[in-house]
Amino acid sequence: MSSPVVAQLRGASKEYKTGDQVITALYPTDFELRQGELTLIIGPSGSGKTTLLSLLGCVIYPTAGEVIVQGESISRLSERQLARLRLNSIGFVFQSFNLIQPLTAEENVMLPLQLQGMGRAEARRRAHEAIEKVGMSDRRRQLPKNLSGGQQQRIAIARALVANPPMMLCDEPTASLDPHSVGIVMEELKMLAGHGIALAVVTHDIRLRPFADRIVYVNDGRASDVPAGDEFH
């Protein structure tokens, strides 16, 4: 029995005008995205796949087709509305970390919290939850300088899921992690994954591709499933 759909995007394509020029960056497109399930979305740079990314995380409108996340339809949403949606419904997890650099590690996994309206003492508990569960509590205190680049991304996982969302979105998480740290971060995912949570990871790099439940390889803006034992390049 299949898991249940948390975001989707059916005919859904994206262009962008330049002068008298369009350019597509994605053509029409269907995309599932499952609870449980930790997709890897793979392909070169310029491929599309991180527009493909932007249009499940609700930073960008299609041009043509629909997005749904959380069975709302995206396009019928206001900028506020879907302000709304991404903090409630989606965490975030980027290549460069971006946390906030005077903020402690705790501190910043409290943030969305706190956006939400969260009291700072409930905030503080469910931050302390999230960062054990990404095996950071030691470091809790530190401030971003002085962790690794792998101890910052598990931080930055950690801000991801405290507000429990039913789906997290990575964009190239491990590019700039050693491959120790690599191995550690993509772990931490897949347990995410076993946990309810539907995880998409964009990446170029094919050596994540043995923790994937699916692969889904895009190219020139067309996006196709990979299937199992397939080999690319």
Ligand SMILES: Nc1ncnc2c1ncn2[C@@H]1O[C@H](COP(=O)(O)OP(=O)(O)OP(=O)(O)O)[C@@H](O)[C@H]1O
Second form
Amino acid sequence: MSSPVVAQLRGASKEYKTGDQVITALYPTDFELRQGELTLIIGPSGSGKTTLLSLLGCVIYPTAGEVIVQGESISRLSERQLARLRLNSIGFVFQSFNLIQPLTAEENVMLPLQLQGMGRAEARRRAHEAIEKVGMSDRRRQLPKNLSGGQQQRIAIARALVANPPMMLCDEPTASLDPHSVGIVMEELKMLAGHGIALAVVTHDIRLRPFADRIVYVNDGRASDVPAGDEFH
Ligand SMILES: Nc1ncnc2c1ncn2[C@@H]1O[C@H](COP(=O)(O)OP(=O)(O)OP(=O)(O)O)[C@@H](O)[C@H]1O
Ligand SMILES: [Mg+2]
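Having seen the form predicted on its own, please provide the structure of the form predicted together with the named molecule.
Below, the chain from earlier opens the complete complex, with every other chain and molecule after it.
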């Protein structure tokens, strides 16, 4: 039996209008993100990967079709409800880590909880747990600039998982990492999926394929379960 669906696209598409030109970033797409699975989203530059991820993460609304997160169609939610959904249910990890530079690693991880209104002491305790999960306890008082790329990315993962979201969306989380750090970060993401989180990881890098439970290929705005084009063979 397959695991429960945490988020899904139903015929969801995205068009961008610039002047009189319309770009279809994503054609109508059906997609399901399931609990406990690590799904890789692979495809060339400009193919629509970030668009797919942004739809799932409720960062953009679809032009047509539906986005359903935890059973709720997001087009029925107000901006405010949507912001709350993002904060409580979705952890984001980006290529460039997006850590806040004047804050220590630990303070960065505490931030989502404090935004939810949690007190400092409890937020710190929870942040410690999340940082421990990514093996960074001994470096938690450091500023981001004193950490390596791989270490910063692990802190970004800790920040994404600290609020215990049912899903995590990662856009090129390994792009600025050396091969050794790529392995560490991917093992960590795999472990999180093992603990029941639904994970979507966008990448150009077909070397990440062995870490996936499922792979979706995106090409020219079309998503499919089979690779399109020679570059994936
Ligand atoms: N805000 C926007 N306005 C107009 N066009 C956009 C916008 N965002 C994306 N696009 C276009 O939509 C298409 C898909 O973009 P998307 O960012 O999803 O690609 P991607 O697969 O993530 O590429 P990359 O691997 O380079 O990050 C591209 O042609 C892009 O130029
Ligand atoms: Mg992208």
